[in-house]
Structure formats: C-alpha cells, structure tokens
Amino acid sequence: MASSTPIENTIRQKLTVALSPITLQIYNDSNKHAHHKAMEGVTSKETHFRLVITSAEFTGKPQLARHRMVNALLKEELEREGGIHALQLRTLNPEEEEKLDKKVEEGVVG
C-alpha cells in the first residue's frame, strides 16, 4: 500500500540519514496554501513544509550554510513537478537548542 505522505517520509529519511538530528519536526502546511493562485491545478497535498531540525552537523556553520545543506539534501523534491513548493527551515545545533529550551523554561521566550 502506498504511503499517503511520500514526500514527508522522504524528507524524514534523508534528513535522518544525513544529519542524525536530535530534533526533527516536520509540519505539512500545504492545506494553508492550497487556495493560492500558484497552487491551482496542483493535486499534491505535500507542497509546503516547515522543518525544525537540531543537529550537531550544524555546529560552527552559519544559518545560510545550514539551509544550503538541507536544500541540497532535498534537491530532487524541490525540483520535481508537484514536489516541494515552499520550505521554511529552523536549524539549530544542540547548544542553541539547549539555550532556547532554557529560555522557554524561564519564561523568557513563549
């Protein structure tokens, strides 16, 4: 039986293998954008994703380099007709995630 979320599954598999993420959250926001003009005639329900990724692979790399890493891993899905149309990324290294979690616990960030 075919998966109802093949692109999401591919994202999860590729990022897990390449980045060994501590945190990998994948949000399919496609339903929020289905009414946009650019989405007319598109039958895919997997076009817009928001990812939160924490990986030691990001340590010492600026945000742009991190985003390029993820985009390179998902190149096929981004280029394919009916594939990913929009990709929002939040990329953290373990230390950044720890600092953010501490701020949330202290009520500094909500």
The other form holds:
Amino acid sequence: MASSTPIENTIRQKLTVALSPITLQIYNDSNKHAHHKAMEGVTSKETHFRLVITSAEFTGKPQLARHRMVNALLKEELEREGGIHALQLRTLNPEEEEKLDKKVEEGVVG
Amino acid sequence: MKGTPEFPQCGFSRASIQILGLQGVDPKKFAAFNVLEDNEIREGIKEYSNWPTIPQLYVNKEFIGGCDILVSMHQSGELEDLLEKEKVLVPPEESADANAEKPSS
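I have the form predicted on its own already, so could you send the form predicted together with its partner chain?
Then the entire complex follows, led off by the chain already shown.
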C-alpha cells in the first residue's frame, strides 16, 4: 500500500542519512494553511512543514549555513511543482539542545 | 515579502515585518518588495540568494535569512547587533527631537 505521507518520508530519510540527527521532529502544518488564498486549488496534504533538527553537523555553523544545508538536501522537494511550499526550520547542535533542555527544566523557557 | 508591510499576505512575512519594527529599523532606510505583484522578482530573488522561500531579508545587500533566522537572531540579540552595526536603526537624536516637540499641558 502506497504511503499517504511520501514527502514526510523523504524528509525523514534524507535528513537522517545526511545529518545523523539526535533529534528530528517533523510537523506537518499544512492543514493550518490549507484555507489560505495561496493554497486555493492545491490538493496536496503535504505543503507546509516545520522541522526541529538537532545534529552535530550543525556545530560551528551559523544559522544561515545550517538552513542552507537542509535546503540543499530537500532541494528537489522544494523546487518541484506540488512539493514543499513552506519550510520552517529550527536547527540546533547538541550543546544548544542541552542548554535549551536545562532552561525548560528550570522553567525559564516555556 | 508577500504583500506589503501594511498588509502582509503571509504569516511569515508578517512576523518578519513585526520583528524589524520592534528593532526600530529606520523606515527611511527600508524598502519592501511584494513578490505577489511581480513573479519575475519572486523567482529571481530565490535564484539570486539560492534560497527557496520568501520572505528574505537583505541588509546592505547582504542576504541575512528568512523568518526563522530573523526570529532566532532577534531572540539571541544578534539581530540588534547587526542592525546597529549596519546603521539602519532610527537614530537616537531623532527620538530626542520628538520628545522636545511634545506639547506641554
């Protein structure tokens, strides 16, 4: 039986292979935007994604470079008609994730 | 951006404009282009920056990033530093003048 989430599967597979992430969360936010004018006539249920990625590959790289890495991995899906329309990225390296977890524990960050 | 600063046509464009407003960017030094009105710009800008989405912020011709990066830099303080360094914020003297012109009771 064919998958109903082919783009999500591709995202997971490509990013896992390339970045060996310790955290990879994929949120499909398409239904939040489905009623927007820009999405009129679009039948795909996989248009808007929000990714949270923690990978050692991001260490020593500024945010722009990290996002460019992810964009490059998903280039085909982004350029394809009917592919990914919007991509929100939160990119952390392992140290940043640890610091953030501590802050959440301490109740500083919601 | 998608839409205009007064009427953004996309949540990510709106958020980006809001952040620039919060940071006190000088409107005289700011220009916005509505890609929804011009498909050539919409496609061209993505090719130019090799970046797949809109909005895109450029400061003094340098590509800074999209909405996520702006939010992240805003939270870390990096954005304020950048905008100050690039001299695109409303100068403090102007705010002082505005105070001087306040009518007294």
